[in-house]
Amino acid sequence: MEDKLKTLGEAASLIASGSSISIGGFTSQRHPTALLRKLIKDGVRDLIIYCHSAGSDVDLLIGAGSVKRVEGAYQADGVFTPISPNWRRFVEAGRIHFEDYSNASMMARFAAGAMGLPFMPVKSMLGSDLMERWGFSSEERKVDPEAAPAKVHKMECPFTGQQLALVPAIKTDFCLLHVQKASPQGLLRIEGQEFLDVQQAMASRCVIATCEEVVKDEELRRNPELNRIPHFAVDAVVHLPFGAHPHSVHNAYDYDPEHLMEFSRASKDDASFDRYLERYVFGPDSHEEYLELIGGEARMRALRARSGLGYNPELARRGGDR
């Protein structure tokens, strides 16, 4: 089978400005952050992002001016940023388009795309103003080939007479993932919670995965039930240990509370976030230089997950609490 191993630069070069993307992980967990920093550094702009429960992954791209539109449900990093600060500033100022769905509806949209269906029926948006409040108008949708013709469609079920909301399927140009293990041929293994990574991958035309460890295809095939994303769905694999920092990777390392708080403080305005970008995105010449900048081996050792738990119970979290 084809070897799909690429460098970070080669993988990032596949993604052009104006592409639609989804990003794996959940709030402060398992995002391909090193790949996102590379996209910013390469000047990729006007991205259309679909997400269910995003965190500072999408907020990083928004703050860098790389995003045109977001369709999603939730944007936060838990106690660090209950509402993602760049997202809030940009939406309030009209600097990006945003269309709001319930979390269950975004999950249904990705599931529909993964199954090749044009839509999925849900109930979770009924009775809320999510039905009536659209992020952009019907006229704007007509001239935007990426946009669904309607945000949602209400109908009566022909079998039960119940009211249903039909939400449009998502089919992205790219799905960007970070996983624990991958083979050179593209077989992926996610340890711990998968979140919506499988559906996002199958609802995408091109999947790029960064990984903590590259292992032989034969090794992963010894337990095939653990490999939920098949090689034929994956286009590129990048070996990138600590490629999710400052986010956590189950069984590998915990999230970095100091860096997430620094990110939150820097996101208060454009000037302070520009300084953050200059230090952590444009400054380092490589991922290895970035890791040295955030504390090198000593910091990585402090974040390492404890065997059998998947996280670090000794890590000082927000405010120095344990």
Given for the second form:
Amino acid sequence: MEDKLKTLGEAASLIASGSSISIGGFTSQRHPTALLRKLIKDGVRDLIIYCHSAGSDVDLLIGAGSVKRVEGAYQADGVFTPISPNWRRFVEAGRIHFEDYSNASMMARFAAGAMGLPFMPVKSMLGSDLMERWGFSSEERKVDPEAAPAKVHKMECPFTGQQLALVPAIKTDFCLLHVQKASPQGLLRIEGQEFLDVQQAMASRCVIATCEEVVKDEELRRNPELNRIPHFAVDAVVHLPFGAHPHSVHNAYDYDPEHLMEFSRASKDDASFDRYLERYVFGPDSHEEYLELIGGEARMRALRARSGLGYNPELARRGGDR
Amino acid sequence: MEDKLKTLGEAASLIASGSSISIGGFTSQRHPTALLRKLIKDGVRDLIIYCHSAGSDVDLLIGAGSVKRVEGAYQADGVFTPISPNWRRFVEAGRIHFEDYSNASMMARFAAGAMGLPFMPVKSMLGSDLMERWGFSSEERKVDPEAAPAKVHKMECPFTGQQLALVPAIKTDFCLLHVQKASPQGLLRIEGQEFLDVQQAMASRCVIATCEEVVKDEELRRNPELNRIPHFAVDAVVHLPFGAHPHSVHNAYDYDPEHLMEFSRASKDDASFDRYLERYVFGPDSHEEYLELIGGEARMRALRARSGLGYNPELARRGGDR
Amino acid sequence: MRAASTTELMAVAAAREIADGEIVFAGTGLPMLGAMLAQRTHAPNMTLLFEAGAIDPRMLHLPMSVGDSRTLVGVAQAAGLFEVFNYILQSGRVEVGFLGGAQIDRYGNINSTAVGDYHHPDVRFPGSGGSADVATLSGRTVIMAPHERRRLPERVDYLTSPGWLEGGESRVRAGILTGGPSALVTTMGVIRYREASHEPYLDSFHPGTTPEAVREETGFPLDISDSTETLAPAPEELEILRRVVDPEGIFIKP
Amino acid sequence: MRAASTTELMAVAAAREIADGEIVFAGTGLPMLGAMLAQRTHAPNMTLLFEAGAIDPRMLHLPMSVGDSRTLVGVAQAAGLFEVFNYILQSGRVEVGFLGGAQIDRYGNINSTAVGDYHHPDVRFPGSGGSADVATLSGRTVIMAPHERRRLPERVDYLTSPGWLEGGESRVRAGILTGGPSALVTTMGVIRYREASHEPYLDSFHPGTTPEAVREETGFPLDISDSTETLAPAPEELEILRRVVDPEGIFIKP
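Cool, the form predicted on its own is there; where's the form predicted together with its partner chain?
Once more the chain from above appears, this time first in line as the rest of the complex follows.
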């Protein structure tokens, strides 16, 4: 079987400006953040992003001016940043296009894409402005080949008469994941919550996975109940320990409260966010240099998960108060 | 948390004649066969069965005269019985009601029930007589509260214009499973293929699981990625080693070719199948007596799976030729 | 023992909305405090769910968000959004859902999206997340919010998560066949909704305020005639909240 | 070395329908022999799928059915019907699907349901199983069947699994946007279908028969003008089939 191991640079170079992408993980967890930094550094722009509960993964791309449009449900880093600051700033200033769904309806859209269906029915959205207020008009949709022809259709069930919302499938050019374990052939194992990674991957034409650990294919195949995404759905694997920093990876390391708060503070305006990008994205020449910059071995040790818990119970988490 | 451990008799007594049920497993694998024998012995009749690829689980119930109706996709025990013999005999003689779907459309019907949706769209069934020929007419459906109001609806996708089949959700009174491990509280672990057990369970109002092994809840919770059905969806757990015999249980034991061929031969007419029932269903006073009858320790040893393979590579499988 | 802070009062009030044995869907923040407290007091058999994939955890440390690894301690299943939303929430198994929001209106409709025009908002919030789904599909919902007049308007600017919509039968008419808000727990009191009309009324006001003060800070008409003072947290509840649920002071400031 | 039996010939012909690297959906019986042979000869990088949940096994022993534990040896994922049908088959990832059937008609439509009236059949078969799904959703299908006139009628009694329907564009008109039968491998030869008309023609006849004899045993018009003799199995292919794929003689009688 084909070896799909790539360097970070090789993997990032697959993604052209204007691509549609989805990003694995959930708020502050298990995002392929090192890969996103590389995309920004490489000047990738005009990304169309499909997400559910995003955090400072998408917010980093927004702040870097790499995003044209977001279709999603949520932008926040939990207690660290209850509203993703670049998201808020860019939407309020009219600097990106956006369309709002709920998490369950975005889940259904990705699931439809993964399942080869043009839509999924959901009971959510009824009675809500999610149904009534569209991010893009029917006219805008007509000239945008990437947009679904309608945000949602209301339907009466032909069996029961009950009302349902039909939401259009998502099929992205790329799905970018960070997982605990991958084989060189692309078989992926996820520990802890899957979030929506499986459906996002199966709804994408090209899947790129960064991972904490590269494990032999035969080794992963010894526990096939634990594997989540088949090798033939994955196009590139990048070995990138701590590749999700400042986000957490279950069983590997915790989120970095200091860095997340620094990110949040830096996002107050373009000038200060440019300084953040200069320091953390454009400054380091490699992922290894980035890890040195954020505190190297000592910081990584401080974040490392305790075995049997999956996170670090000793972590100083009240970064917001410092 | 509530202890849901029950005896086989207590669990079987929950199920009244006329109930709708689905049965876990696939052709000759992981059926709760001991529980089915108990239902027959207890005189449960007029069952409405929803299945996908059933084998001699459903065929046992059919041969015993316990089944009123089957909605499903397939009735065979693989190479042992390429057509389930009682199924064939009863259908040809007009002795049961039936309606045909494909496996994927039955999967979609169970998934819809599990997901709280009234239907699921599928791309299967188009152009096929599965779409055109109904087991029960619209008139029969009107007077049968258990039947969906239509077998299928054809639909044009409001987003893409493509044609789809909408299949009605299934919600059963009971789902009967056999799994490798269960906690007394009802948390279930499945090893090997899940088949459709998860969706069948979540599409049921009452789930009864027989299991090879009862494991402490805390123990199962140590590997939460491997658990498949949550405790709150399960109503009764029965500790019943070899409870799937003559069917296989991955990592526990293989199918029993001799018994499956005996079943097949016995199914040629009512009289010979009555003798089979007399011997294996009505004869033994308990599951333990049944196990003695089929050969006791020696037979169980011969079927036992080899660790690391999940089945017995030494099994004499050409039962059909003997 | 130090008297209860408003945050603590709200967490205790939230916990009391949970009956033992119930299946509970909780979002980030105060609902987690309430759920963890309930699990450690009167509701040891409740089942907690987080949309990111944790099913029935026995948490040792307060999570910073619903996706936090801390939600996986002792969990029955580590699953994902697909399983939680489909097989548990949409299938109707969730008995009570806890929600927050930037604006809550007269009929318990929630705005977590934007204040001002949707396309060019004055303030943009994170968006629904699972809020619209939980509000639509739970057996009942409990909403938690700071009590400020501008946050409790007659009508939300953007209706993210359906409450009783325009009151009366309007929720059912919109096709939502179950659920609806049962309580709005604020920094000043607990608001509930009349049976058929779904008009809000003040059920209790927190110690230190008055029914009139609550009505004054509310942007919609509020019937205060049936209100009594909120039952103060018991010392054990406060003790568990401070020492066990949030000893790190993530939400509860010492 | 003993000459190839008809079963062996068919298994080898099936194997040759698989190109290296393809994703292959196989049902119980001969297709498994063909797939296991292909994996051990010219297609080591093929991916095999079974609807019961086994994704990409490296089987050591021939399974008795697609649900057999033997399909789990060395497997990439042990999943279920939901994952295989939705995420792999319906999403369009399967390149070739192998099917059997009781009747196969002129346009490669399959009947696995009933001969005679649907409600009161003369002979009842097991039903579709995944056949209708694989026939509808694979990139192409290979059908395997005994060659008997009554089994190859002009039109199937019950159309379980769509082939080219009534030929021409009828499959696309029925809403099936991809796939269709590419070959019908029988005990007498290999039938294929013309490009636009989808009319059947004899591509090859097995050693020991003639094109005319094949046409004689076929219940629909069969163009035999382009036929050549089926390439005999190579000794290595037979060796692997007998010694490695089916040494127990489950399908291949010694």
